[in-house]
Structure formats: structure tokens, C-alpha cells
Amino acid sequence: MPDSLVINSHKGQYQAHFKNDLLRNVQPFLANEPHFIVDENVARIYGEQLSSIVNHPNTILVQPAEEFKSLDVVSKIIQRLVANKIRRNHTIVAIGGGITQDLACFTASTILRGVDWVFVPTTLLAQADSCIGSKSSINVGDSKNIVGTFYPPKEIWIDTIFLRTLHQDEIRSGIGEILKVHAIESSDEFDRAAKSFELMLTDFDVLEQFIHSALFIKKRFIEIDEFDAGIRNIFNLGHSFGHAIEAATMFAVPHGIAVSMGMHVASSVASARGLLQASHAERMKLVLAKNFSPYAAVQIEIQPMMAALMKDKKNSSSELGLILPIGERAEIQKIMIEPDAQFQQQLADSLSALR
């Protein structure tokens, strides 16, 4: 069992604990007048083991779909919490994936000007990446992740037992983020993760070790730049293009798989612009293509992608702010690029190379 990680934040320290018995012992979560926000799929699959939580009078079930990560849903959650007489000394306990996390974090940070919250991530995406870092993100209309807060949980509890009922696409989605984080650390670390790709698909002990190493890498960056104002921007590697792919396909491609596609697009664009050696782009594509292979044939139109890219928060008023691998060591950097005809052709070529 990996050691707990201690993360420093603007609200003090919080810990990410690794456990293997959460489904057998939920009593700690029932103390101190909790309010539960639970992914309805988790409630259905683990209803018997989590019956004391699912049937708790202060439990709110949420749908884990992108269209429900909205201010309207947050408003309904707040109305329920108020009806359940939430107080500032109470705790919100979130059990689910990234959408549940975003809804709970945003709600906890704003209701009563802030209450404590605890997170039990149940997807690989959440366990290996989003659970630390303090961020919440909520969609408004077709603008993805346009409002949000920085509000860390009081504690995180990670148990890979939840991963065993995930669809293979959800495992691949989480592996996409694991590959991203290890690429940020170094090309050697990316290659180490790439060599274990097949094992991560089937061996949960191996997967747990890469969850821990991904969080250990990310911890160093978020402690330096918790508010995403500088170096932490590089954790958007694959995300500008990935979010655009999601938007252009009406979210037909799962997030982490879209990130794998986005990482390939980023390395292809960097190579086409002479910023990255072609050998690095090819080296990275070997494992990225394995990860997004079930979706390689999905049709991605260039114009919806460009429209989504133009809304990215990293942009200036006239240039795209893109996170790309650069130089002889494929170091990850933010580069400002004009969205001109040359860039659009490079983007189109990189999309063609996905197939």
C-alpha cells in the first residue's frame, strides 16, 4: 500500500490516503453531521456496501454527465443542503469522479462562505490527477470549465477497489492523465509509464503505483503554483486540444482519451513548427495511439475544434496559449501561437494522423 501524501495548500495541509477497505468501513464518514454528494452510478453499483450513506437523509445523488456540471445543478444542490440545515461546522463528503468532485468542491467553497469537504474519488481520472490541486470547474452554456474556485478538501481517501467496476474506456481515460503527468516530469518518466501501459490496463497493483507516482509528481507543482498562475499551466498538456476534441465530437470521446489525442496533436504541431524533434513526436505517439485506439476513427471537424480552442482560458486577446513539448528533451512549455492559416493546416494534418 503506497504511503499517504501530504499536500500543502493556502488553507493548510491535507492528505491523500491510500486504503483497501473503504467499502467495508464507512463509519468514519458518518461522523460530525456529514452531507453526502454521491455519483448515482456509485450509489447503484455499491448500494449494499454503502447503504448507510446512500440511505442517509443528507445524501444528494448527482448524475456524472458533463451537461450536469452546471450552475443550475449547483443551485439545486445548494437548495437541498439548505433544506438539510447545513452549518459551517458540517462537512460535505463527495463520493464519485471528477464531475462529482467539481460540483462538491464548488459548492463547499461557496455555501456559507466555505465549509470543509472530504473526497473519495472513484474513477481513475480523479484518483490519479484531479483529486489534488484544489481546483473546481463548472461549465456555463457551451463554455467548458469557465467558472470555478481553488478550495482544497480536508482529506482524500483513495481505494482502487472502485476501479474494478469501471469500463475499459474509463481506465484508458485515467491512463491518459497518468501519461500526461509523467510526460511533464521527464521523457524518461513518460517512457517508464509507457512500458507499463498494458499492465496498467489489467493489474491494479501496478496501476496503484502509477496513481501514487502521478500524484507525487503533481504535488510538487501545485505546491509551487496552487492558483495556476505560472508553472502549473503545463498540466494542461493535451487539454486545450483535448477539450476542443470533446467539444467538436459532442463529448463522444471520453476526457482522458481526448487528452491522449490532444497530447499527440500537441507533439505533432510542435514538430511541424520546428519546436520538437520528429523522433520525440513519434516516440510519444507509440503509446498514445494505443490508448486512444478505440476512438481513432471518430470524425473530428476542424472548425468546431478551432471555435473551442479560441475560448481557452490560456489565450491572449489575439493568440492561442498552447502547452507543447519543446526542444531536445521534450520539455513541456506554454507557447503563444497565432491561429492563422498555417496553424490551422498543421492542426488538420495532426488530426489526420490520429487515424
Ligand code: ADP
The other form holds:
Amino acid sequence: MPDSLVINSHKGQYQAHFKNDLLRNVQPFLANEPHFIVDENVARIYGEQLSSIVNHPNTILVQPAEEFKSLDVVSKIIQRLVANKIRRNHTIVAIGGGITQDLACFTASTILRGVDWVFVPTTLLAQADSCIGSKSSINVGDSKNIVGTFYPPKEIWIDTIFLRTLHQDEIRSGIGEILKVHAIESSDEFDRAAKSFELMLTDFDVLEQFIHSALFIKKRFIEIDEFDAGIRNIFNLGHSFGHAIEAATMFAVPHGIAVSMGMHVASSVASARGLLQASHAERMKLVLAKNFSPYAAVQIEIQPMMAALMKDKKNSSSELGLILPIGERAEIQKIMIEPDAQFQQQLADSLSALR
Ligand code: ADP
Ligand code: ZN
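Can you return the structure of this protein in the form predicted together with the ligand rather than the form predicted on its own?
Now the full complex is given, and it begins with the chain already shown.
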């Protein structure tokens, strides 16, 4: 397993490095006038090991909750950075999960028209998925992820030591994205990940191998379609339904777990429409259901789900743009579907099959 990965982007190359002594050696992060943006929980949990960062005069702590992924918070961060005399040749170092990543990436891409940034992802979701791909998104009013930028970090440092303190829901959430990425690669790769599901929950070395393969698969697609204008769309597998489940349950279901539910809905809808063999849908459900099992009993109403689906960016004016597994090889493709009574019935059936 190579210990780093080079990604080509519109900003040039950047690298993701796998490390296993990050907490013992934070010295490299203190060079070159850094400005740290750190998840406050990570700062607390790792306060001792990261003390030179947490107590650094240029450190800004952020609260990792969806309501703080806002322009208001970005504005406060910018004011702090200005007070700390940030210059164009300085570097922002972000340490935390997806919310910290979004805030830091958005800030880095806009302040002084762009300063370099470095990312240390501390959640499985961020390590296995969001850390590469350049995207940042910020919420405005009721619109989630409505503004954003494409601005990759210069470097990403991945250390699975951080994952040991994550809640199991957070691990399952990351596994949801790992399963998604492997399904995009092929049904064989999905099955390989599925076979290691239990090990991923308990063995951090196995998890690291799958973080690795997820990033290698994703790299190929984002290098072809960094700006998400075509093929990268298929990374939304499980997401139209997943986001709709999150919305319909008032975000009671963690993101990657909702994605596992969404993938199950996608394959059962595809199968009900004759687009996918039932055996593929059943094969995929086995592991997806294991992953979403702690949330299988959550009540999901069809109407708010439909309302959320109708707002999806991939839709045309009259049809839903859905990412579904299709055909003999369960290939992931975008399909346009009319949101008629038949579709709603298929959706309702697939929701009752979640239990
Ligand atoms: P993601 O979107 O990547 O899941 P978030 O930024 O939403 O990440 O963070 C999810 C939660 O996990 C937050 O409460 C955050 O403080 C917490 N968290 C992040 N990293 C760790 C870690 N290594 N150990 C424990 N909790 C963490
Ligand atoms: Zn996702």
C-alpha cells in the first residue's frame, strides 16, 4: 500500500499522505506562519498531544454543528484571521471533520482571494471521502450547501489514530461512503468491502486499507470531472434518497448511514422498475442493512421525502435525476424518472423494506 496519493486538480497537484505518528510529531505543522482552524471537540480530546497547536496564538476553534456551517461563522473566522494578520503567503491548517473542512476550505479559497491550506481529517467520512475532491459548501438560510467553492488543500495528512475516539455512528457513517465508492468501482469491489464489514468496525488496519482504496477509486473520477459536470455525478449514489431521508427525519439519521439507506432505496427502486436484477438488490441490501441497522426503526414519512427529492439539483423541470445501479453488472448510472404514483409506490415499498 503506497503511503501517499497524488491528485491532479485545476490548482495543480496535491497529495494525501497516510501517517501514523501525527500526534507524536506536530512540529511540521508549526512551520511557515500557520493559522489553525480546529474542531473544538478534537481540540479537547487531543488537548495534550496537540497542545502546541491548541495553545497557538493563531488558533481558531470551531463548533462542529450544521447550524454553524454558515456565512456568519465564516465572517467571524475571517475577522479573527485578519486580526491575526494573515498574509497571502501564510497557510491555514484545518483539523477536524467535514464541517471544519467546509469552513476552512471556503475561508481559504476566498480570504485575500485565496491562501494555501492543509487538511488533517479526523473523521472517517472526511478521511475516506470528502478530504479529496476540492469541494466546500456552506449553508445559507434554509438552503443547505447552497454556496461553495472548488479549492483543494495543498496537502492532506491522514492518521487513523484519530478514528479511535469516534462514536460508532460516525464510523458507520464513514463506512456508508466507503461502500458507496466501492459500489461505483464495481460489484466485485463492493462485495470485497461488504465481506470486511465487521472487520471495518473493529480493526483500524483494515479500515485504513479501505480508506486507501476509496480514495484511489475517487481520485480517478475527480481527475476526469473535478467540477462535477458529468461522470462525478455518480458519487451521488444513495445521496438523493439519503438527503431526503435526512430531511424527512429532521437529521436524526447520520449522513453516511442515511446514504446506506439511500443506496438500498436506489437498488430496490431500480429492481422494482426492471432496471436491476433482484439478486443484485438483495446482495447489496445484506451489508447496507447491517450498516444502517441502529437506525432501521426510524420513522420515515413519504411526503417530506418526496418534497426533498423534488428539490434535487440533478432533476430536470419535470423528472427526477436519480443515480441508480443498472443492468447485469449493477453499473452506477444517472437515470431520469417521472415522480408519478408508480414511483411513489416503489419508494414506499423500499422504505418499508428498510426494517
Ligand atoms: P463529518 O462531516 O466528517 O462526519 P463533522 O465535522 O460533522 O464530521 O463532525 C462530526 C462529529 O465528530 C463532531 O461532533 C466532531 O466534533 C466529532 N469529531 C471529529 N473528529 C473526531 C475524533 N477524532 N474523535 C471524536 N470526535 C470527533
Ligand atoms: Zn456523502
